[in-house]
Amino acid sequence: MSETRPATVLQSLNLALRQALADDPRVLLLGEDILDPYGGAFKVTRGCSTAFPDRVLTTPISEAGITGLAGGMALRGLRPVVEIMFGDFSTLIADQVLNHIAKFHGMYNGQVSAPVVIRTPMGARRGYGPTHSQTLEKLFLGAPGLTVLAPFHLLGASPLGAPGQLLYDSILRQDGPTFFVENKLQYLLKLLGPEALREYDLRESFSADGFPAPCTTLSLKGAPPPQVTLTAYGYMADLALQALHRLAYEHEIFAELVIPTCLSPAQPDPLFASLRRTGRLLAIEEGTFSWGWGAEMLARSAEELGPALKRAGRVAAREAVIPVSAELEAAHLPQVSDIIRQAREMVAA
């Protein structure tokens, strides 16, 4: 593997594979046009054919065979990573993850795992329209058995990057099935290092027990104390980033975000300890408003602070269908301009 560090979250999940696949002969990339020189529809497997051309098989257009496939492979000892062109198409595969590979540890009395990662781009922003724009992993949240993960930015410590070292562990290190949420514009955003970080004071958590997903907490140095706590993920994170330093320059509104990689199980014991300082929760997803992970969170942190928590509202997407211009899909979609909306609201009240 390359000695260069990776710079984007692209590059880092690229080294992830490449390296996964050095590291463990058990490990299979499947999925539709993976396959040099196209490398995938956002070239996140670019070179790994080439590498490895007998374990990086490209398949027919059919996502439940696809994913129904790596589910036997899982049984019979091998690590498979499926890529789902778009995450639209996760739809497709709901019945083989949910009803079976999900369930396989569980039914058969712990005598058999499943350690199929699952990665696929979701989101909009780049005028795809109504079917290649969703972002859908709220469908598997809270689905026994399955992990489903979002990586942050940041380069970290491991050589892989963090997205990076987030995937690799979930391939190599992972008993269970994940689904691996990214994004289709974090692929190209750098990596934060200590430079790009110099301004925040940031810190790490893990769980006590499962996957060890990093939860990180951002906030600016030197700042008041935080009056509103921001969660977000992904791409979203990105975004809640730069609300939050606009929110201190411009309104002297001062913010902690706090940002998981592990959505689901949940892992919200940071969040808890940003919110027992704060008082104040804003949720921000990419996904349509009701029923998702923002809701989830706000409903655990009232059943766990009770009259502690002051206030909590969401941002998100509009319920409707997503349109291909981009007047009207940057409308349907959370912008920066509405994370310092309604925080500065919640702190107003």
Given for the second form:
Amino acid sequence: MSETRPATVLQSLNLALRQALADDPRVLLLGEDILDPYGGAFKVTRGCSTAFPDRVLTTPISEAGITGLAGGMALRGLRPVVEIMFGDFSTLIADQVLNHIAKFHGMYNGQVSAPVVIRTPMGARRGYGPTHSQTLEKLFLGAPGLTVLAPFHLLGASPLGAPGQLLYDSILRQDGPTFFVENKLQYLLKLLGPEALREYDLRESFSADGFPAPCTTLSLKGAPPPQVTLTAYGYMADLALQALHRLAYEHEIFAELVIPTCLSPAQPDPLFASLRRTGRLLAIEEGTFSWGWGAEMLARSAEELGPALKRAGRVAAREAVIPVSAELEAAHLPQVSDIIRQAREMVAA
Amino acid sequence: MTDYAQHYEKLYTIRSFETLLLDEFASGIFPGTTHTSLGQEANAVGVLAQAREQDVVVSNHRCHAHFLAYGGDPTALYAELMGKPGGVCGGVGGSQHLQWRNFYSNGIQGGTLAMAAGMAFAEKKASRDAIVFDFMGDGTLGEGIVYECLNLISLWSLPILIVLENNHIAQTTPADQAVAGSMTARFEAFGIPATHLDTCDVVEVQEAAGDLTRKVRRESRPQALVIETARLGTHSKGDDPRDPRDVELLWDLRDPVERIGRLLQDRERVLIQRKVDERIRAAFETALAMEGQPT
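Starting from the form predicted on its own shown above, please give the structure in the form predicted in complex with its partner chain.
Then the entire complex follows, led off by the chain already shown.
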């Protein structure tokens, strides 16, 4: 394996797949167009088929079929990783995930395990339009038996980088199925190393039970006590971080940013801890506004904090088809300016 | 014991289990619903006579016959149907969701073929010399994932025997209102050889399954077996729009238990019936006496 550390989320995830293949012969990659030299639509699997030709399988356009097969493979001892080329296509695998893979362990009374990882890129901002830009993980959040993860672009201590370590752990260090949410623009983000993180106070915490996925709480070093808690995951964590800067430097509003990597089952303790300091919550996501992750975070926070939660709000996508036009697409999606505006209103109120 | 007597005992075990189950259902002991295998016993017994210890069996919502023919314990199955901790899956799975040793069933149509295909892949990859038996029905042919899987099974040369039990009715919908064209041609279109069998004779099923199983093992490639069969019971407990006279005719012509039973001396047949009925009654009573779920 390469000695150099990954620079981007894409490199980190790629490294993790290669490391998992190298470390365990039970690991297998399945997906459409994932063979070299193409290496997958977003190149996450690049190099894998060259290094491990027997364990990287290109498949027909049969998302349900390959996901269902992966379930059977996992029941009989393999550790398959399925790539769904676009997150939008995850609707095609819903039955396989919800009525098969996520159920096996529970409905067979704990007698089996199904360690399947399904990776897929969600997200817009590339002009792919209505059916190749959606953020659909909310369809899978709350499904019993399923872990839903989304990486944060930290370099971290792992040689794989934090996104890669999270993926590696989901492939090899747990026995249940995982829906691993990637994001097309997040692939290109530079991993935040010690240099980039110098200006922050950063705490990483792990839930006492459930998947060992880090949750990061960030604030500007030396800032006054925070007035509002922002929470976001995946690519939106980057936009939230930009907003946190501008809120401080342009508006003298100081925020904490809580970035979970395990979305479901929710691991909200670090969020609660931040809210006890700020009393204000702004949940930020790229999915549509209603019935989503942000709604759940608000509900959990209200249940936990009661009147100590003074204000709560959400930033999310409009509830309409995602347009191809760059202008229309930008207007459809949550932007840094939306986060700033809502945070200001919340603190002013 | 002759071969016929052994076959009869196996078929009659399933028949006795299902009959008692339906008789006792009205008493409210069993939560939910159930699908019985009445009329399809020979498929389960004939095909699974070919299963070896390392082989894997995947079944569907109508799985009791497959489970019992696989060697599953009637007491554990009754307990499962009663929702008790001592059941096959601790009372969580119930009638449709069984897992024991290398036996798996699920109540969702179509997805079980994907599961079976993935298992066949894993067995082949690990060179465990196992094959997978997958049972599906004519109704399942309506699901799109079936064709994704037939393609993958053939493409990747997976060692699986697909047994299509065509009982000519999906819940209440006759196959002629749901399935176009030829069932065997559906497999053949994907390069999977399909054998057609129109019988309720367990010996014929066993022999055909034996030939196909040997091919699957030797060539490590899929085979399909389409068996014309009859659902002698309702879909679950009371949902059967068929003319009772038609169903009666099926009992006369296509009852696999009766068919093999005719080949036995009356005395031998009755002795087997009595022995099996006692065993099944005892299984039921044992399950009934088991502790319920802790509350």
